[in-house]
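Only one chain is included here, represented as structure tokens and corresponding to the form predicted alone.
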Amino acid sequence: MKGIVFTEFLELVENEFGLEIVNRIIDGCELESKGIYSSVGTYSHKEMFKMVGKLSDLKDIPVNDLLEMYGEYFFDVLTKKYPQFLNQPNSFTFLKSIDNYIHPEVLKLYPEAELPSFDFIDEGKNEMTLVYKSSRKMSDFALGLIKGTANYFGEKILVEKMSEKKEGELVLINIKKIG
């Protein structure tokens, strides 16, 4: 996983709870990395189960609750980061523009980055059905980072898991424009 992913995390965790809350997880982890990260280096996704883990157990909030909110967090910062990937007219179209536009991109910059995948089945204008597949099994992540797609469109989504399958590396996501 891409050091970038670790590193807004741990931005994100200091800016919501605070810099001794990052350092008790630094800590309470036993890190290969000893949590030191450069965002274009690449670590375990193991680490970063650990560390949410932690913070869940800190401050009592469910993992996939803090994945979900991360994931709204961070597509904030990829928009800042990598605004020419933004140019469509709405959510739907820009989410169908992953896996054919902007995946190779990123393995043009990162050739060795292991990316999810997404499958769309069309269900109208206003609803449609995403088939996410990743072996990291972080679709808590995606739903976020997919809400934080409608929040950038100004759009309002109502976002639900399905179905789930080998445990979480194949789910199923309904997505409802709604509003």
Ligand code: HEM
The other form holds:
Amino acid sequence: MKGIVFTEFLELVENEFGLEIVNRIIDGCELESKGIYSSVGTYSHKEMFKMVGKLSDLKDIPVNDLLEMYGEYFFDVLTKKYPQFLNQPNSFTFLKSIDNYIHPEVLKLYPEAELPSFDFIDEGKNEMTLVYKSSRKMSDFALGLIKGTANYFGEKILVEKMSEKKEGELVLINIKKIG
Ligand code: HEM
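Form predicted alone already given; the form predicted in complex with this ligand follows:
Let's see the whole complex now, leading with the same chain.
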């Protein structure tokens, strides 16, 4: 994963839980990077899971809640860094543009980026199902990014995981607009 995913994670941890917790995570995780991330570097996504796991132990918050919280925060980072991708009328058209436009563009910028793939099933005007596929098993991060998307477009939505296969490599996520 790109360094920005790690630097922003540590930034969020520092803001929410303080520098002491950042240091305890880095000291307690035996990271190959030693917790030194450059935003242009690339690191194993396993380091992210190690750090989130450690934070979960230290703060007694479930890993999936932390990943979701991070996804919502990271969406804000993305909107500031990549405003060119946000030129869409609503959250559903935006979400549908990720797989065929946004992530492919990201890959042109960073050929070493590791991105999930998405399929979409239309369920009518106000509902859709998103099929998340990735060997990194980060659907909880996707849930947070989707919530961030709805906030950005000023919409109220319900996001729910419907089923999980292959230990989280293939996940159906249902999204309903409620206002
Ligand atoms: C402006 C919009 C977006 C941009 C520019 C963007 C870009 C990125 C970047 C740079 C990464 C890190 C890749 C790496 O480090 O190797 C990433 C990962 C990811 N993105 Fe996006 N993204 C956007 C929106 C979204 C949204 C709305 C979702 C959710 C539906 C999403 C789902 C994910 C997931 C789940 C990952 C983690 C990697 C994985 O699961 O395999 N992205 N994205």
